[in-house]
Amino acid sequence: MVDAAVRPKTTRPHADNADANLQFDVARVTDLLMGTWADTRREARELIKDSAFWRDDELGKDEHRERVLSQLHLLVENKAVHRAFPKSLGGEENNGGNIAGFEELVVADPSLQIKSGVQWGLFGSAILQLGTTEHHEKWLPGVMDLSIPGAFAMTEIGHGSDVAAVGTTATYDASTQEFVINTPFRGATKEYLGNAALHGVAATVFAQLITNGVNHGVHCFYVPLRGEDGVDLPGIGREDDGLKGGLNGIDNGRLSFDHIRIPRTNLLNKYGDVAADGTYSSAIDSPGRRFFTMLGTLVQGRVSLDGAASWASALGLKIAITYATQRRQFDGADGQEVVLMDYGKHQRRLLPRLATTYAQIFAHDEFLQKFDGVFSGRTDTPDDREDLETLAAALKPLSTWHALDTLQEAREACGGAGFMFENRLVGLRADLDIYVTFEGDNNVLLQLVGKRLLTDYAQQFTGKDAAALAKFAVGMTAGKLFHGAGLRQFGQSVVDLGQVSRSVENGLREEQQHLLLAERVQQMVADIAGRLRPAGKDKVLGAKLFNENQAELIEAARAHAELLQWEAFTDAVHRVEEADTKKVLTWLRDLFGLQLIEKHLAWHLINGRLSTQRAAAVSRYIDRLCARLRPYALDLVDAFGYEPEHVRAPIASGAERERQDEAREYYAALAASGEAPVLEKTLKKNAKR
């Protein structure tokens, strides 16, 4: 275990020019980066100081599960899951509060970061927003305090990222009043579900609702799993998932239904109920429609993952880049062995997703502000809500890929200490592996981004007349033209006036990386579109255009999510009054906007937007960036505000640096004592003078 009071020393590195010695105010950053719920997460981080909430690796996956299921216990016992819940029962009704406090459960231990939001922003979430007021006040109460734990029962074997297509059926017995559930196939069998192996009593089962012989789609409906003795009734199937790539802490497993009976008022029926005859009604008329509206209601799944994994990637590069500010390896020009995080390679690895890290954490925030207005009713329409879908499935993505990525390079570039469970990074990265294809797979999720794309496009042409239609192709070719010579040109100027990497510099800074990153969007989706509009009706034919463009679809969508972010750290920035910290994080943004559109440099050279030369120095700029940021590095990863009972990682616990400055006094006072043996090579040295 790691002396959670041993504190790292954060002192600056010596440097000589004037960039080196800015004053940066972590605290004030610290308070950007918790953005508009900062006291509920530092409300959430005070808690889970308590050892009780920390992940115990010793423990088997049964013992894991047990004291997962305790943790829950506790944060009922704390009063920390009832912030999204009716003040009628108890609850605060702060929906970004809610989501904000369990995101930082995520350091705790991610298998409780899960499982909290299975019970609570799952299968509570689903009765909370399908059902109405009879359903909230009957179960609620018990999934709030956890007597009633629960599954959420949409996954199938044979459908996952399908909803509408799944195969479990609830039909209506107007004899008896009761829906039968049932599952007709193995691949109709609810699968990955957390909660459903051990410790599940209920489930909230997603179904296809078949009434007086027609099938209205999926709906929702609460089903009992055990009697009060604990024993599963009839009918009902479970089996456990076993041991997984992670995130052993919960009871993920396997529920199936043989002809299982519930009454008709099981039925989560606010936006479509069944009346004692069979009769079925819906005030929203399209059955496509309405099925949207109802997991539009479920997206904060989406929400908390974007957030959560965010943060796991600032704990991995506060671990990882804490530890190469300590760890010296092979000597410098000086005779001393030389910091890590001083080589331009080390530097390379971390600081550009240092930077994606503040982008998404930022991005994050907006996207959680739009979900609270939502959620609460002051910005909740049908605009604000399709809106707030297309930003999760844009954002949640992006996040759950850099976090694969982050922690592993964070883990290599930690060697072999990094591989040490203890200092947690493989864990971590095991732990967060799932997170890129629950709630919505990343790929089906930014398809659906790039189809929102498509249709904002297309609405543009909307009654349109020719002329219109005309005069918008001429100016379609005239921003290929601006583009292709105009921003190379401007480009070219400034290399006149001196070095390239300084032109640059000048010359991508914060409006150009904006109309860089924004004007790829838009060329991206309107080549799309061109390609697509040959299909007209053909159903045949646009299926197969759209199978060709798919590919582009999903980059076009994921470069649109990257603009997103961009401009978050962007108003993030703006936000700053503090002169050396703004630079600082202007420094770090622009590191963010080059290294995106370094990543796209073939797609910006291809079309125009820069010229070779300039395209060459962007890589060398990144470089330039990374060199600035080197004293700050610390600074930039303590601004998350995780103290030592939250990181829990001996490489970053100041243990690294005790042992560098035991070896260097050493060899110190070795040398001084004149009792140091000579080196093989000095003797050879001076035998040839």
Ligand SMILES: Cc1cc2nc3c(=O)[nH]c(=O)nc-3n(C[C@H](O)[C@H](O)[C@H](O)COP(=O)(O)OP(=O)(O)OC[C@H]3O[C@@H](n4cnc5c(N)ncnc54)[C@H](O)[C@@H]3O)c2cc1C
Second form
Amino acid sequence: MVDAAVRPKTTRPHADNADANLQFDVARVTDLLMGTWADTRREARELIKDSAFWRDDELGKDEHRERVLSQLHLLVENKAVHRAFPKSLGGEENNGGNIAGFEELVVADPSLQIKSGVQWGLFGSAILQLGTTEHHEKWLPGVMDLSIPGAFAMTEIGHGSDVAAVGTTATYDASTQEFVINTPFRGATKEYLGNAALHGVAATVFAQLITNGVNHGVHCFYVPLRGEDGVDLPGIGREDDGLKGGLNGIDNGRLSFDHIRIPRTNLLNKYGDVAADGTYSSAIDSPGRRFFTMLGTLVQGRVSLDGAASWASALGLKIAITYATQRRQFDGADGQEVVLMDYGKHQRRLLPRLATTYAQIFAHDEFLQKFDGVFSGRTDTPDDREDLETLAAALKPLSTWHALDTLQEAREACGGAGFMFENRLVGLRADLDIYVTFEGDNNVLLQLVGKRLLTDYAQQFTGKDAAALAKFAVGMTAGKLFHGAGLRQFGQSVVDLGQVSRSVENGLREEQQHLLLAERVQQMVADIAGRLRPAGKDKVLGAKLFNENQAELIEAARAHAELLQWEAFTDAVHRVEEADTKKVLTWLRDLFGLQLIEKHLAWHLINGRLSTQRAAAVSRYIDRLCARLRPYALDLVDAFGYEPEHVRAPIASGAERERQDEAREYYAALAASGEAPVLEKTLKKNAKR
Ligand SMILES: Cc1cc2nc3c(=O)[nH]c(=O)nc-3n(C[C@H](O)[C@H](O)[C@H](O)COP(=O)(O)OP(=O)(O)OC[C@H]3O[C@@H](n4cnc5c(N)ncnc54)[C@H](O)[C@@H]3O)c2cc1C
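Okay, that's the form predicted on its own, but what's the structure of the form predicted in complex with the named molecule?
Full assembly next; the chain just shown is listed first.
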């Protein structure tokens, strides 16, 4: 274990110019980043300062699994897992706080975060959200105190993204009032389930509900796996997934069911029920809508992955940027070795990623507020639920991909030291790898967002007369008719692009950034909608055209998510009153916006959104912003609020600075002593004179 008590000194190299001497209020920015549930985050961070919660990198798979299980018990002992559960059962019904607290566990050990998520966020949530009072009273106390460790059994070998097509069946037998749970073929085996290989004694199993010869679609059932004696019940098949690419503290595995009989009342029946005589009933008539309503109640997994991935990126940058402000390589013009962070390329590698991380953390807090509003019932309309699901499908992909990209860049930015396990980056990178796949594969999720954008776009035209549609068809009014992407209104910001200021920087400030990002979404969606239009009601042609445009639709969804992040960052900057702090955060927000524009520069040029002169200026402006932000790089990562017990990377502990200082002192003393050997090249230079 590292010496966590070595606290890094935070010193800022103050240059002469005023921009380098602003009073950046680290504590204020920490509050801003911690967001709405700052108290819960601080509480969770305090708890995981205890080394009992830390990942022990030396452990093998089996020991790691047992350690993580024992950590879950520690969480229970510390009352850290009850926040989302009903007050009547000892919970707090605090949905936002619950997620915020769980997210923080990622810096202790991602396996701990995810195994907790399986137990309380998936298995427990399925009972809570899909079950009714009887189920809550019967099973939730055991879920909460971990006397019932459980698996969430949705995915099968044969179907992961397309969950509606799972093969497991739950066939009702009216003669015994039981459901028969069965795995009819190998591909219907439940796969990758946390808690399934070893620890789970029960599972919430998703299966096709069949009664009186009718398949009513996928429903969720509570299925005991083990008896009181700890032995698997007859008919339960259990396999271990073994070693994985990361998260090896979790016992993922497979489950199969050979005609397992469970009582009728084990159907989690909030959205669909079967009476004793086998009659099916549901308040939601459409099977499709019913299924998506059920899935929607389980959105919290995506919410927490978005937050955890964003904070993991923050930790990676805290490590890499701290190291980069201490590590020196190559002499500079003054004969002194240069600190890595002073290199333009190093700034370019780390600071835009820092800006994105800020944007994601701010966007996540808005997302969490939305989640809390829906799940507390304060703002729980079908539209709110749909917005929440779209937001989850938009933000989770970007933050989880960003985490992998950032951790890899941070690893490289730390050179060989970054590759040492003790410095955290490779372990985090490996553990977070699968975040892009579970809780919904990123591309599949973005496709959902794209479809929502198309639906919203189409709604702009409902009730419009033939003349309006004809105008749209020739592309005259598309931009003006499309006023929203479902979640934000940005149509009013459409201004004449011809009126941009002469100053290049002025022409790339807040309003123009917003315009460029928003118009890109609008234009892409309008273009795709136009290309899909010829299909009309022809399903075959529709599928063909959709497939031809799928990649671009996913790109449009990504652009939409980037816009949401930019808006959240901008809202956060507007909340800051202190002028100096606001200035630095505005540069950082500009850096976020401009890197997005730079990334899509070809699109902006092809579509005539930027002149070639302005396009050429974007990259130079980014370089200038990086240089301006350089003096605040350390402050900006310190604002994440991580303490040495969270960072636990020797390269970010101050040890590198001490080594560098020692070496410099050694050479200075040697030079002063007059005993330093003369350099050969100096001799040769002198001889030439
Ligand atoms: C470590 C781990 C833990 C997990 N824990 C659980 C758990 O506890 N419970 C549980 O139920 N599940 C769990 N899962 C399953 C996880 O949710 C699924 O792996 C995920 O949903 C993706 O499904 P899949 O693996 O079958 O991939 P697939 O659905 O086969 O997707 C493979 C690829 O195809 C692409 N693709 C799929 N459909 C389309 C399309 N329409 N258009 C374009 N591209 C497409 C995807 O983008 C993806 O890249 C876990 C998985 C892992 C690896």
